[in-house]
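Coming up is one lone chain in structure tokens, specifically the form predicted on its own.
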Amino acid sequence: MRRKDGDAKVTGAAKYIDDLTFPGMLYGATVRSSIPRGTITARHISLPDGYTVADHRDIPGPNYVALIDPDQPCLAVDEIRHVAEPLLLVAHADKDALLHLDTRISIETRNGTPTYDPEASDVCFKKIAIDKGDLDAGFKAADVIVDGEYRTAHQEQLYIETNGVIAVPGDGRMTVYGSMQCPYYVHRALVVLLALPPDKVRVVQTETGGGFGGKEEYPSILACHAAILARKAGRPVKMIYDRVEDLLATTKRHPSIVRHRTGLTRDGRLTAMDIDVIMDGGAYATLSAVVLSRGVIHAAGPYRCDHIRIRGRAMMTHTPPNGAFRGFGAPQTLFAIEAHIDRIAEQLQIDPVRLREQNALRPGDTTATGQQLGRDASALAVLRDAVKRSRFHQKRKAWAGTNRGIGLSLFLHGSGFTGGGEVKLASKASLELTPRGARILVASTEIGQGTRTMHAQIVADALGLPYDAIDVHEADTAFVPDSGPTVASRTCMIVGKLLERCARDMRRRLGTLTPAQYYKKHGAFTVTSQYEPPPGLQWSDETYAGDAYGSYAWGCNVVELEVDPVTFDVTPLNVTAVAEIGKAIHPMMAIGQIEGGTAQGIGYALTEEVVMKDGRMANAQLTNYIIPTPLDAAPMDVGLLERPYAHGPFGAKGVGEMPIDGPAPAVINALRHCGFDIRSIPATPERLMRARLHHGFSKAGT
């Protein structure tokens, strides 16, 4: 089907947040820090007639970004955390007048000593423990145990559009429009700053280029920025980022380190797993805790075993706060579990894909949390689908000793909130009866994942009517009920069940009568849904046990690539990438995802370095921050597997983060094939040099 969205965007009729313009509107901007910690002493303002300023004392409410924890001011009152922290708002008719800000502006600061090792930081977000089985018990039936700790960096989201608002105040209300994911989200964190009622505030999504999860959480800041400033000047501020800006203050994916303790039978049967993650959520909670939550769960990968044992902590540091990005918090540790197995095979002298085949998760076996799953668990399906597309075994073969290498990840990546998260949403899909057909009315946004088109298609069906005649009203918390925020891959799987729900009911309701026969005789109607969890799940967020997600989707991917010997550069040379997602409602827009996101995934394993010097992004404009482009992509093979999930919209699970969950393991088990020993991504020639070299030395006995 056509994408609901690609004429306006094709042509350039789609209207952007800096396309919009409103009478009398102002271009705000923020002054920020410039150390990592610290306290203001004293704040120099010398800005001639014009210009509006706020600082903290212009907040009507708490001095807060209402998220999870109440942590994070929304502007700092006197302590510093970390460098671009917001400090001041200035805002001025002219967008020029906004430059050099810093020649009229001085904010004097007595620096502190910041910390940005997170194993050295006095300060725990988040700690969560997962118990299963008995551990000691596990370790003593083992004949080989297996230690392996495992990096990953910083990445940044690096969505084509930055982040931007306007907010227009009038009559005691405040409305944003801005590019973004979760309008609710926005809507909770202005209601609380600007002491509104509900009812006084009105939050638009407008197009969207893009989001991975950067515009989860950090457009409530940006949303609340521009309305004190609009609030206090009583005109509309536009707040629009710069690429250096963008990347120099909003958040990134946290960084990890991960320790696993796997004991073994000698034929290669996990018989206990001790794993340690740390993650370093930067320096203000955001949404480390769930990202956390996500990681540990995902902890164990695919693999059966009967002892385990998870421990996890999320930890501050002086650098910006972490948040959302694709996959949250699972490529992390999935990229840690296999690489070890990798290792582990490695040291066994077994098989790669018979070691994963021997201890993959079937139906029925329960997963770290003991949740059992059902008969769509598809881990031996995908794998054996993967290496039997890449000619796995022969290539492997081939390549021995060569530059050539070829590595293989197996994963699974929960669909929908952890354990409660969906109870506690309560979301809600409502379905308007039009002249011609229906209009869908949810919070889901369009970002570019084809949420607008996939929803269409859902309602259509169950409709039994056209395409065409399904419309899809704007993300607007004036008129949409709150269905939740488009993370976490549940806009198909939960929002479009409800959606199919609402269409059933609507379809009943219409009996022998069409839309037009219906509405001309009657007039319109609404039909609304909200979330009942599936029966017999049960979870507990006091144990960390039971039924983590409704469904997982499953996935393979194989990685060949070719390693420079001179330069060390990594050149992929194909990807297999194998997925099974319940049912594709629209295969084109599936398989567009799996590509995105598996690319996506290879740029956090070779390229996407962000240095970090003194607490500041070093390389914050697109010269020096590599991302894979369309000429670095290798040719990619995507196969979709269909195991329905009862309880999604004609079957279907969630898509949009597990294909970033694979890449990166499978690139550096690649690497391992030749000859490269790497446990920390991103493996830049610099860091594949070092290895080959410590490789060489050790060979050598030096």
The other form holds:
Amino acid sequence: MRRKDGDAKVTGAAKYIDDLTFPGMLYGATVRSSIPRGTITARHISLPDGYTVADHRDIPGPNYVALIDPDQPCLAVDEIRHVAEPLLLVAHADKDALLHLDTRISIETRNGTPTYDPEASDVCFKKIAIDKGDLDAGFKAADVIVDGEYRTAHQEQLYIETNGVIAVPGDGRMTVYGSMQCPYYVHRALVVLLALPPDKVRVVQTETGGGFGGKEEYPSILACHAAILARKAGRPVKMIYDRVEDLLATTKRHPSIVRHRTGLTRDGRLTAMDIDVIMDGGAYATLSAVVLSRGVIHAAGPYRCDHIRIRGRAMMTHTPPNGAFRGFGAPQTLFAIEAHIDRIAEQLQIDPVRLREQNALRPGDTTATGQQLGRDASALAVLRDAVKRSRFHQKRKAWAGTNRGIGLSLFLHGSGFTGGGEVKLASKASLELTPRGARILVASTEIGQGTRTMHAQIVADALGLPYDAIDVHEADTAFVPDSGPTVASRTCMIVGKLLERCARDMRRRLGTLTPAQYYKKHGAFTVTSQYEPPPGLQWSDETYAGDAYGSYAWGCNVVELEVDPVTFDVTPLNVTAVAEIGKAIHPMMAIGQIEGGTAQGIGYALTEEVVMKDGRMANAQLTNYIIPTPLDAAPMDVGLLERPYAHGPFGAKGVGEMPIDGPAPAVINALRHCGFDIRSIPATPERLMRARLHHGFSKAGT
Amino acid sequence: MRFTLNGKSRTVNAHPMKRLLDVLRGECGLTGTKEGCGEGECGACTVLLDGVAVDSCLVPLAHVAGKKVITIEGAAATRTGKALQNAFVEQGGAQCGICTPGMILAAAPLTSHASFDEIRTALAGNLCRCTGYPAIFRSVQSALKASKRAR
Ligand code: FES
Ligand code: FES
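For comparison with the form predicted on its own, produce the structure of the form predicted together with its partner chain.
Up next: the whole complex, starting with the chain shown before.
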């Protein structure tokens, strides 16, 4: 199936936000704080004519970016909480006139004392507690107790297209075009901030050059900024971040500290898991509560244990807010449990595969939240397949004591919003009859993952029409219903399912007529369907117990690598990624998601280091924030397994996020196999050098 | 300033130190060339200059006087361009597509018997965050094979 947006992308015809201009358009820029914490005491602005300047007094509605908590101001009033806090906005017809604003604008501040350590912070955005069984009884039954602390750092999404929008004002209305994942998030933020009725605000997603979560919530504040300037100037305003501003100001993955205390019998059966999770939220709450939620729910990994206690906190610190990034809290906690499991295996002298096999969740088992798993629970299947494909045991034995290592990780990822999230969202999808077939109307965005193609395939199959007869409307809030955000691996399983239902309804209504015949006789019609939870799904936000997700996808990674004995550079040699995703609607695109997410996970483990200095990213350039390049790409062997989920379209579950959950712990476990005791990432050469070589390699591998 | 753009002679009045990237996207109205970093790190702005792949964000306009520039809009007319464009769609080399024009032009000078290492080296200066690269390698390999068959 040829991807819908393919030809436009390979010919240069696809229009991204920076490719658009509007008559009379101005360019906008943001004047930001330069201190991490403090109070604004005076603002001095001396700009000649031709500039539009806006501050918080130009906001018609309440001054916050509507998302979950109303705590993040769109423009600072007097309080500064991070180095990139937006203070003023400036627009001009000539982009170059915005270059040296700091010589004409000066902000006086009184400095406060910043906090960067989430454990020292006294502001907590969210606390979550999960309890299963009786922890004390679990520890009493244990022969061995293993403790460990694991840390992960910031990670930058690094979509190649930076954030950008254009706001176009017009008689009491505001239209915003932009690079984004969630048009209706932006829509809501604008409605609140501009105090406009919903039908006076329109948000249109333009072709989007990657998101990975980095364009989930961030575009809302940027759209608000452009809209404030556009409203004041009465002209369209384009705001595109350059790479440095994008790195300095936009969200990153939450750093985390996870502590495990685990009880086991001598032969390796888990009896008790006590887990403490701390996430560093940065300066404002944004999505921290939900990132924490996914993090704690995944914290016990794909394992069965009767007695579990999990405590989670998301804390405020004085860095730019952290936010959504593919995996959304799960990569952090899965890193911890999977690194911990290999330490346990080492301590008990049990083979790490056997330890996992023994404790892996099976159909009918219950997770930490008490969710009973269905027949599609596939931990054992992915584990066995990955071990076999990679010849794990042979290599493990052959490379022992050398500078080559092999390690694995086993993981699961819940598809869709957590807990009651999907019920609250109550997403909608529509399908409109056209003379040649049908047109899909959803707010789900194409950000490279293949939304348009995959949705069109689901509809074509359910309607019994050829793929080419299906069109996809652009994600424009003036035309498409709110299908919820394009996040959480929900676009296929949740929105795809809604479309499948629409298509079946449409097919019934067409009866024996073709779309062309029906259209000629009766004209067009539209069918809409709205999310309903699968029967029996139970969740309590109070006790954090129940069915956390409709279903889970399952994965196992094996990483083979080599450590340079002199420079401590790590070269991944081969990566095996096995994923069970229910049903691959478009296998090539599913593999593309897995390969891309896996590469991001390898970067997370080894090279991607956000150097924070005084609350500011000190390496805010592509030159020294190092993502994998074509030369670093290790060969990958991807295996797809399919165990259909009854409530997904054609059995499909989520695929987009899970691939980033497993590589980091598999890398760290491979390094452990080489003799490095690493418990935090990224495992840079400096960190390896410092790590205790606890049974150092003596001979070079072959 | 005069140069050949996608096979046609073109005169542009702009500051000689203006970045070729901005001239192409602005004065010439060809927005297929993308900007990812503006510092020569990502390759999204790759164009062919007298047949050699360069980062147009690092090239001042003055430098192209009298030379031949090919952008993604003109790629189809090159020896391998069409096959590459097709393969990037068919083999999954283009996901979000923002790196794609640059990738295609970086691969365009490769000969049909290029080895895997030659392909990697040709693309070494081009970053892709979506694919992790295997699908891009598959796309280039399949395009080179196809262009070999076509000849
Ligand atoms: S924009 Fe030219 S190399 Fe990145
Ligand atoms: S396809 Fe998105 S960056 Fe390459």
